[in-house]
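Take a look at this single chain in structure tokens; it is the form predicted on its own.
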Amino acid sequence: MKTPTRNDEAIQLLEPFLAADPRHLAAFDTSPMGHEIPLANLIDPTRAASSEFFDRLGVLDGLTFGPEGMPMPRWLFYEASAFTGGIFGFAFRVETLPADLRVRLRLADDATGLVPVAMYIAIPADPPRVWYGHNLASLNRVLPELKLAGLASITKALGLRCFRCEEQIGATQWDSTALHVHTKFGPLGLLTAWTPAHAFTHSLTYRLPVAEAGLRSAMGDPDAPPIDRPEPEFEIAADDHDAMRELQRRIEAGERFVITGPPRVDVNRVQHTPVAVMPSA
């Protein structure tokens, strides 16, 4: 039985897919939460025939992140994604798309097959239990006419289950709208708050214990159990780099913190992310 989502209407029109080295398929759940991946939608990155599909993943990534200056180079889709980890997502069939959308998605007139509109990429960090979430992309904001609301959260939830992930690690920026998605799964333990090793120093690194309640809640299941969240004690503004540096100093000194929930956005469109202090281990 499929776990309900906040957008079952869209999910019924989409097909799940998984791009991964076929030697690793036994490690994946190919029917995550009842959403079965058809055999034809298991994409083998080691076969030349998969080239066109990876072209389309590149278009999805570029449309999602290009304006922010963070599109993935092509080799990462192979070396640090499909071959070493997995790419789970949802796609339309070309034949179901109107002509104007085919043009915007850079599809040839005679194109056939799957057109990915959402993907979640993760790679093993401490296999098989811990995975690093590398990329989450959805065309919901880019193509609102497709009515893909909530698809990023649904894709990540099913991707985590597909990868049999028990703890997820990830990095994002304090000003990223992705925090609204990631915090749906539960409180995020902070590993860094200011990250000079990253190309964007105002990045944070988080850990998320993957739990059934968080997955179902993020998907929009109306019967999902409640998530236990601590009360926030302060906020980090997305433009306050000094506060990020001070929080990083405290983390390195041994203090523990969690992001308790989604950011609030003020009248100037600045994100303020709620943080709580946790007992030391």
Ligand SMILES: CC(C)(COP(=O)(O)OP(=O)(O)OC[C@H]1O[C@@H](n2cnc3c(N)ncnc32)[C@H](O)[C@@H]1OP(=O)(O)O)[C@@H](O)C(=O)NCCC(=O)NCCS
The other form holds:
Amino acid sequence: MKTPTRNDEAIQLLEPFLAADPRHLAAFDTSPMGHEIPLANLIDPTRAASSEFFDRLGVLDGLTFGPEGMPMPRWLFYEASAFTGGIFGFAFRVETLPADLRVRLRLADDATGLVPVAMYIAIPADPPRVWYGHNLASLNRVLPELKLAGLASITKALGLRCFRCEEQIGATQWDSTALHVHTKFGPLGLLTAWTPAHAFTHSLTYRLPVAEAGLRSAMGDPDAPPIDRPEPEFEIAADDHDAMRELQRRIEAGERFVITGPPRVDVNRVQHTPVAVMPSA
Amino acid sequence: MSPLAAQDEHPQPSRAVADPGHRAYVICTTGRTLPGSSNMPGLVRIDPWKTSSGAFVDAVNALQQSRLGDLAVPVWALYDCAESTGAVVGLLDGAGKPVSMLATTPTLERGAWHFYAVCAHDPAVLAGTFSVAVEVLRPKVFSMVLPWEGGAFGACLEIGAMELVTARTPCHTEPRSATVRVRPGAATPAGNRATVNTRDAAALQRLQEEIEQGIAYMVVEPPSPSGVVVLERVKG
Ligand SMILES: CC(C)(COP(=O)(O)OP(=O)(O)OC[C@H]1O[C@@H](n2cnc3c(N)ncnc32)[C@H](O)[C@@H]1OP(=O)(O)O)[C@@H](O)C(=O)NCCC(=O)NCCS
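Since we've got the form predicted on its own here, give me the form predicted together with this ligand too.
What follows is the entire complex, opening with the chain shown before.
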């Protein structure tokens, strides 16, 4: 049975897909939480015929990450995504899309097949248990007429299950709206709070122990068990680089912290992320 | 079954680092196990999750941007896909500056790594850079995407037997590339010799179609200056 989501109307119109090296297929759950990936939607990146689907992943990335200044070159979808890990997502069939949307999605008049509208990309960090999620994108905000609310959260939840991920690592920025999505899955352990090795030094790196309660809660299952969250002790404001540096200094000195829940957005649109101190290991 | 998988499960210990003139470095998280690192005294380890890594990582990014141009790995992607998940390895000059690099990501197959963004200011240190990667990670097998024109076929064939996974790769930025899997220390299984002109688009397409039908090819020699590659057609 399909685990319900907060937007089953959209999910019913969409089809899940997985792009991954067929050599690795046995490692994936191809029916994550009952949302079965049709055989025809298992995309083999080493086949020449998959090229058009990769074009469309590029369009999805361009419409979402392009404006964030982090577009992904095509080869990365192949080398550091599908060939090494997996790209899980949801797609419409071209035939079901109105003509004006086909133009916005840069589809040819005679296009057929799947048009991805959300994707979660992860690669193994310590296979098969630990994965690094490096791309989460959804057209919900770009194409509100499609009524895809909740799609990024649902995609990440089912993607983590599809990858049989037990621990997920990822990086994002303190001012990113993605923190609203990632925190739905549970408290996020902080691995870095200030990250000079990243293109954006105000990035944080987090570790999420993946649990059933978090996945179901994030995808909006009304019967999801509650998530344990520690009480926040302070907040990091998205424009306070000194506070990020100080937090990083304390992490490097051996202290441990978690982001306890979603950020609060103040009247000036500045994001404040709640943090708790954890007992040291 | 892949022809490479049929062989010895245990990789040969690789040769010692080929380049005695350079110290090696590795950018990876503290928790990452590096099976061969104890063989490499003087290996410099840089943790991308520490603030102090910033200047060194900047120098590595400057190196790849100057050598790889449009095909350089975006800085965020090198952080996500290699430094935080796998490793970036390379060689240092006497002053401790990176002179070469190779990015690596583990794959879902135990002991199998993907190598990419290989570059150096001086091509003479490329072979040594591959040696460091193989020595430090001891991969059972590593994969790479190599452009038929100018790809590091020679350096990879020095390391072991090379299976062809794709002959044309349109899902990649450079469709005229091969995807290969190299098993360090392994010999190419015997089969039937074949040659293909990699500048002939139709011939490459035919080769790709055969691979998609399940026919297995090993690369035996790097493409010649005129683009002809020598293959061995083996049992798939
Ligand atoms: C960020 C992104 C993935 C969200 O996709 P989505 O399908 O709208 O996400 P969801 O609906 O599942 O969840 C978004 C949550 O963020 C909240 N949110 C708050 N401010 C927001 C904002 N300015 N923009 C978007 N979401 C916002 C939403 O209210 C929602 O929470 P709720 O479900 O509790 O209401 C999508 O907008 C995107 O692709 N952005 C560009 C790429 C990116 O930044 N990716 C994340 C990188 S790690």
